[in-house]
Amino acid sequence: MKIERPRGTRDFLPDEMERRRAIEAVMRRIAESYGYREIATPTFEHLELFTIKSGEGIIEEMYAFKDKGGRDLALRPELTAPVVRLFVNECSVMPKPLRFYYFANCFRYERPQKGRYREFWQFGVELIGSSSYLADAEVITLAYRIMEELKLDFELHIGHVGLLRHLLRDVEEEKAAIVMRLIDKKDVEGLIKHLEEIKAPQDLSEAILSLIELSGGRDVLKDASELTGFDIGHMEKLCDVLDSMGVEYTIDLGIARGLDYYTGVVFEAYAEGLGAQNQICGGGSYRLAHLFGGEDVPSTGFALGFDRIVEICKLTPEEKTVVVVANVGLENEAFKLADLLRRHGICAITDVMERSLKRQLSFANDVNARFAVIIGKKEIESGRYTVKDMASGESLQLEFDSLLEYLSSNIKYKKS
């Protein structure tokens, strides 16, 4: 019986695979170049983590369980909770602010479609102490310099959550959870009925309605401002630091994200090449540590949908230059000498099949071997392996001090 893997998973050839860590690498060396430090949590959870906000709804979206002891758990569908847990339980006294990057898979339970998985990878990171607008800045920028380095086609939106939380003070707190919810969703005609659903006030409605359509250049805060009466001094100072950093944005005051716990700036990056799920990156500053059992900490992260950007990345990943050892009734030399080679960081592959001679240098040009070096009783005698160019088909005899530095300095690199 031949068994399919699960819907909605994928499984990822060699190269792929070397695609996907060439990329992953770009976004690794740019966090690690602001001082963030990589931290791993566990695949899965006790199931409160991420209900304590968004309430027992988000269980159908997950894939919980209990475990043989009755305890309620899920595989984590994000990764902003669980880092806070972690900082909860292990960094609170440590010096902040914390500087921490992720690079994990995550699961949800939701029909497959293009780009999204039900098992995904996402690469984000967490600056958890400042509330400062400098703390957004610097995950903002951040996020765009990967993309950037990455030479995606996309582009930045940046919003504030608290205009509409404003808005909704004096909206009991599910309905006006609701209503960003809608808004995130883009459903403005869901949101329309359920405004009249709660019966709110016509002057509220048409503030918000009018306040998500607001988007542009930094000059539409000052109607924002207007509109709801709210203090934009901190999007301000935000842009005055975008602007000098050179980082190209659009103010998008309907951006409300999907999450309850987003407090004060948010973002998100749309791609081009993917459709309507055009998404791939979304963060913004937020509140969660008291939630569970901390200090009420400021917070400001991103999360990047790597599989999104896998697929619209141009990004190749450097090409290794393979040496075939191949030998004559000479086995334990070949596995000796390709041994050597590979502790002076050449890939080395010998013959593991028994093969003729023959065989073993089809089966290099098989794999594009760019050489092959032969082994065989001459060779022993002599001192000499025979190193043979498989582009070329030219074979020389070295000595091995000559054939390390003729292989090294013929070994090139394909990049991006």
Given for the second form:
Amino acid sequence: MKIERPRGTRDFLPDEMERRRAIEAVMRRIAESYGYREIATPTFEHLELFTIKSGEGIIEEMYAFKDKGGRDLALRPELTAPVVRLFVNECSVMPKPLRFYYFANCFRYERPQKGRYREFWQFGVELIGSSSYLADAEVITLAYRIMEELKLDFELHIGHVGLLRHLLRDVEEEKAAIVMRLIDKKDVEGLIKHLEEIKAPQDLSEAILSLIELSGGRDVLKDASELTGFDIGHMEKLCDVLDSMGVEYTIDLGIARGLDYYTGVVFEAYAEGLGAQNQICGGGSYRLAHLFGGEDVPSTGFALGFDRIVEICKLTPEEKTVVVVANVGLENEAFKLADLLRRHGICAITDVMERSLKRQLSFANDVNARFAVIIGKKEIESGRYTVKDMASGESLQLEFDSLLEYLSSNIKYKKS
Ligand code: HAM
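Target state, the form predicted together with ligand HAM; input state, the form predicted alone:
Full assembly next; the chain just shown is listed first.
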């Protein structure tokens, strides 16, 4: 019986993995250049961690299960809650702000389609300990620089859930959460129906429906302030920094985010070429630590949808140059030479199938080897290896030091 992989999961072959790793390397490099350091959390957590504040949408999609000890656990659907739990457990006394980044797989029981998987990867950062507009400016710029460096065709939208929450301040929490979810889904019809059902006053409904339509340059902030009475000073200062950094964005007060923990600035990036699942980044400022037994610490962060980015990113990894060390009845010598070459940063492959020289060279062709080094009796006696350029077919006889120099000057893959 052939066993298929579970729905919504993927296998990655070497070419794809090399592309993924090259993209991941750019993300890590830029995050590290901002002083962010990598952390890792468990793949599964207590279910409660995600039910406290992540919101209905996430709860419905959770891979939740009981372990043999009867504990309620869940595969992580995202990493913000785990990172904050880690912060409360391990680092609450460390000097703030803390700058963490992660690259990890997440699990959501969603209907699979292009760009939407049940297992997917997020690259994210969390900046813990500041409620300043500067913290928002830093993480937004960081996300922007990554997407820019990857040459993605994207649009960044920035909003502030504080305005919507301010309007909804007298609405019961559960009902307000449904309002936020409908706005997040851009389900205006459903929103109007829900506002009617919860008997929202006419002026409140009108204000919400007008607010979520506000989108454009930073001048829409004034309209938003007039509409809601909310102080937009934080957003103005944030825009000043972003403008001075050359970050391009659209103010969009219809961003509600699918997760319930956001309290202030929120942002999303959308890209071309992905169809309906075009959101490649989501983030914002939030408060979670006090819900997990810590002090009330403001934080901000984002997660990039790694798989969606891989789908549209044109970056190609550097080709690795492979050298095949072929032999004629001298397997040990081939193993020894390959070992030496590898210690000098050269990717060397030797025969493990006990094949003839002809078949070893034919395999070198199959794996696109750039060179084949041949070891036979003649080579051992003369102390000179035969190196064959697989593209031109030309051969040279070289002593070890010259061979090393020749290969090193012709290969792209070197020991870092
Ligand atoms: P999120 O918007 O739920 O935010 O997820 C972040 C990104 O993960 C999305 O923008 C999307 O690109 C990608 N994503 C989500 N679901 C899937 C899926 N089923 N398949 C493929 N990609 C997917 C968060 O998770 C927050 N924790 C972000 C954050 C960090 N906020 C503050 N800090």
